[in-house]
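Here we start with a single chain on its own, the form predicted on its own, put down as structure tokens.
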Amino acid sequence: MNAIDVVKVGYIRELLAKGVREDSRGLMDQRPITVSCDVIDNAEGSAQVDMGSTRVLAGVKFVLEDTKPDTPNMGNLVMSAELLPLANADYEPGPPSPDAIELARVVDRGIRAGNCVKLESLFVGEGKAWTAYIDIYVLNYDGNLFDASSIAAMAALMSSKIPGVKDGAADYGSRSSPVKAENIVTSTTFGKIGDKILFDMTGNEETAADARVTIETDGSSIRAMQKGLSGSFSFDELERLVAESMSRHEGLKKLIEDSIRK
């Protein structure tokens, strides 16, 4: 941790000791969120999410590929994330960083475990199926990439149109079949700083955080969880955060659905 980060951490902790956040939100308040779909013309689906100053873009590309031997009647989802250098001074070009790999895996786990898209519906026939490549790009970082990326990936996937098939090849000039979305999973990430638990951390708050937990749910059950950093949550705290996550699902789900209808 450099000298500037030490000052940030001290400032954040001093504020929280008084029950105040740096942007004056309550501990469980979320920053404003906007979701815009179909922002990339040459993608089968796309969405941009602005959560406070955090901005994430997700794009979906369908590629017709040979089916896998162990899943002969199913397509596939492949998730990747890139932390662009323009988003934060700490991000560097090159191979995916551990943070980018974790981000992609957490978002993928929620969508996959939630059976959001039936992979059988991506099967074309004669040993061919669609693979949906979902690419997440962090355009600006100010905390809570897990939730912003989950919303962006979910909205991009649900707004996708699958290309046609002509002479055994993908016909990208014909995109008419909407993805058969069976479920919507939403993500809520909480941080712990000292004895205070807060929702939707900013970048400065994440620098000061002792522990972090991401909970992904479809409203009826928990589909995935990811614990981060070296601190811990008690059992009672996790129970409370699971209930908080479940209660927020419908609002986040509606946000995604409304963005697709626009």
The other form holds:
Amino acid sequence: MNAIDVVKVGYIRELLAKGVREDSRGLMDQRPITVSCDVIDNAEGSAQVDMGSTRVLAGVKFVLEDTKPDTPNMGNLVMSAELLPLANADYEPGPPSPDAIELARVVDRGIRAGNCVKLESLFVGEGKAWTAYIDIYVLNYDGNLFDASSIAAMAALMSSKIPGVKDGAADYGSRSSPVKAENIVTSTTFGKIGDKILFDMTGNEETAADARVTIETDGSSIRAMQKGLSGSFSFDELERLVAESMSRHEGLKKLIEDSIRK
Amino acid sequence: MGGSSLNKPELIIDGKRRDGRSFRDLRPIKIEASVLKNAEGSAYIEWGRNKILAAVYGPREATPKHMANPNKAIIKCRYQMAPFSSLEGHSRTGPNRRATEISKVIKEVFENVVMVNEFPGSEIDVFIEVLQGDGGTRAAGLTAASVAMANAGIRMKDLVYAVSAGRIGDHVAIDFDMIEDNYSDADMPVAVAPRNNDVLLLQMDGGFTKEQFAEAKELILEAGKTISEIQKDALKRVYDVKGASE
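Form predicted in complex with its partner chain, following the form predicted on its own:
Everything in the complex follows now, all chains and molecules, and the chain you saw is the first one.
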């Protein structure tokens, strides 16, 4: 942590002690979110999410691949995340950092565990199936990449159109069937700074945070969770946040659905 | 999680699990501390069919130097599965994406409990090598690493344990082996500080209702008592003065 960070952390903590956030939101308020689908025409699916100043773009490409021996009737999802150096002064070029790997794997787990897209529906036949490569591109960082990326990946995947198949190969010039989404998973990430719990942290708040927990749900079940940073949560706090996450599901789900209909 | 629904084995037979355990039974756990000469602290754990070595080096000078923190020790963690550790084919040596994520969340646990302020400018390395894996390796590895850290004489706020809870159909159960893990409906590894039951590591995927999450919590806290005792016993066996009366 550099000197400027030390000052920022002091500022955030001082404000929070009075119950105030740097952008004067309530502790459980979310920043405005906009979701725009089909922003990259060449990708089979794409979505850009703006959440405050955080901006994330997710793109989906479908690749026709041999099926795996243990899942002969299924396609696959492959999720990656890039913390682009243009998104934040602290991001450096190079292979994916542990932060980027964690981000991709947590978003992947929610969508996979929620059976949002049935992998059987990506099966083509004769040992071939589609693999959906979902790439999360962080374009501007101001906190809460988990929720922004989850919405972007979910919307990009749901708005995808699968290419046609010609002579046993992908025909990217034709797009046949839209991806069939069976379930929508939404993500909510809470932070803990001192004894305060807050929702949708900004970049400065994340610098000051002791602990973070991401809860992904389809409204009826928790589909994935991930605690991060060195701080802790009590089980009581976690149970409260699970309920909070579930109560926010419908609103976030509608946001994703509306972005696709547009 | 993740197994194909083809060839799914019966996970529950007459209300018992495949190995005869009830839903709240742990597999047998054995820990031996101070098993490696060169490491400051070490532990070997057998948890069911899991065989895992954990070692702690340090506190030592932090490298590279720009990583050093003038106020506290930095913790590094490397969890890895040996290429011969799984029942499936040979796997590539070195950290993959899964291992990188696990290493990160385990590191964060030790950043919480180790008194890092006592060792400014230094680093403490935690190595976890899975020699044989059979489900729940991150929990077993973390449980062993906790003992290794104590064995290194590094002061901690607590002796953390970890265990996984999950769901098979309608049943919430503790400590899945590999086959249960592959075909389960939810899996949730958790690390807990026993002094206040704070959650230091939490991951989950699959499907849990609120009620099932609460049930999993109960199973974890109950199992934690057993695991904590086994950890303490491993340390006592090292530090009991041997042959004092001779």
